[in-house]
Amino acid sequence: MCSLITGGSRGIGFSIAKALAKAGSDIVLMARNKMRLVKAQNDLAGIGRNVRIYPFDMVEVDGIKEIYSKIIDDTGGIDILINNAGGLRRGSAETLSLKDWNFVINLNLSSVFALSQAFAKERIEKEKRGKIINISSVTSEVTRKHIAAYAASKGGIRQLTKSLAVDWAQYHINVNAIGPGYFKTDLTRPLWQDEMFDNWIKKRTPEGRWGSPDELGYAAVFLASPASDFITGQTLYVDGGFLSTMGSVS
């Protein structure tokens, strides 16, 4: 078994890669920064699985088909695809530039479609099963100020997950998503280092805390395993109860 994780050099992506490696999967990591990839590769070495790294910027959507073909040639095939790479540009909707909008949509949504398509074509051609796990967000359901592009991209991920699941179920390719609540990562650093926002999250989340990226790894192992073979088109929200409570999220 071999798993490909985009944005896998740190944060949520690395935690998922570590969990899948511990579950017995070989690992392929993709990310922009080669030094971080090398560090992640070294950090995973002790688990005893084969770990390959491929520096690549997922914003370059037109290059995804080529890099994926190289990965297939090198590995012989990917069984599990984790579409984790993502980013955001903060700003009020009336001032957000089209350049920033396009950056977020390309990285968070268009690249997911392009890589998923390449994955599915290879699986279909070889008549092999496959699992796709997209990383969505609670902002696919609710939102707050200054993240219009990010919220739009994650809402798109929710619906793309459903659409791909319907198209590819006949080929035994399961497509699901994980919707994290508020987790302490590099991406959310400005939020959890803000005392007022930190306190608000803890009060707004029934569990009373931020999530740990390792907790998303466990969810990914479930969706990647035979235990989820009859689950497709779903988003599993790992949010400490955030979406279940009443109250403002502004």
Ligand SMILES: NC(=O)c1ccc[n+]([C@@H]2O[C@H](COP(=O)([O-])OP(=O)(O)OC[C@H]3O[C@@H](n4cnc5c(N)ncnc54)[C@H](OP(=O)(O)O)[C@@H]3O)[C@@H](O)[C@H]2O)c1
The other form holds:
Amino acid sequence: MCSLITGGSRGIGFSIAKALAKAGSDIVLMARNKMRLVKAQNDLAGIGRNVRIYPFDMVEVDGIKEIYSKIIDDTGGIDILINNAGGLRRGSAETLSLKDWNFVINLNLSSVFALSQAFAKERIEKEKRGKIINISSVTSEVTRKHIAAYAASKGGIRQLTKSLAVDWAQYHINVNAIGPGYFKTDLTRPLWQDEMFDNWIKKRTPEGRWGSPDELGYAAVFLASPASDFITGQTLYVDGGFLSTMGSVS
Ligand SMILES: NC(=O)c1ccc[n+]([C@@H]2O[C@H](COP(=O)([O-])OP(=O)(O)OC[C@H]3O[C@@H](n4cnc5c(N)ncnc54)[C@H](OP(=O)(O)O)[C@@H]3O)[C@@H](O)[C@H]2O)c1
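The form predicted alone done, now the form predicted together with the named molecule:
To see the whole picture, the full complex is given below, headed by that same chain.
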């Protein structure tokens, strides 16, 4: 069993990699920065699974087929694909540049399509099952100011998840998404370091707190395991109840 996690060197991706390794999977991590990848590889070493690293920028969508084919040669095949790498460019919609728009859409949406396609082709050719888990967001359902490209990309992930699930169910490739609420990582640092926002999140989230990235690891293990073989096309929101309420709960 081998799992590939994009953006697996830190944050949510690293927590998912740790959970899958503990559940018995070998691991492949992709991210841009090699030093951080090596650190993640060392941090996972104690679990006892094989961990390989591939420095790669997911914005370079045209290069995904080639790097994936190298990963397949090296590993013999990937069973579980976690499309986690993502990022955002903030800006009000009337001034957001097309460059920033394209960056976010390439990273958060187009790369997910390209890597999922490469994954599925190999699984189909070898007549092997597969699991794809896309990391979306509560912003695939709701949005706020200055994140138009990000919210559009995550809304796209919700529909892409359903479309890939429908196309590939006949090959026993399950495609689901995990939609995190708010978790403390480098991506959200400007938010959790802002006292007003921190207080707002605690009031806005019925559980009254930020999520812990480990909680996403457990959800990923479920969606990667045979326990979820009849679940496909779904987004599992791990959000402390964020999407279930219209506003502040205290
Ligand atoms: N944190 C939250 O509250 C939250 C909520 C909802 C959804 N999400 C989603 O969860 C995913 C992970 O977020 P996170 O909070 O863990 O972010 P993070 O702490 O910023 O970590 C991002 C990871 O992705 C890698 N990465 C970033 N840009 C990349 C690129 N162009 N090519 C390849 N790898 C890249 C980073 O490594 P390098 O920088 O070395 O490339 C790192 O490993 C994202 O899709 C995000 O949208 C997060």
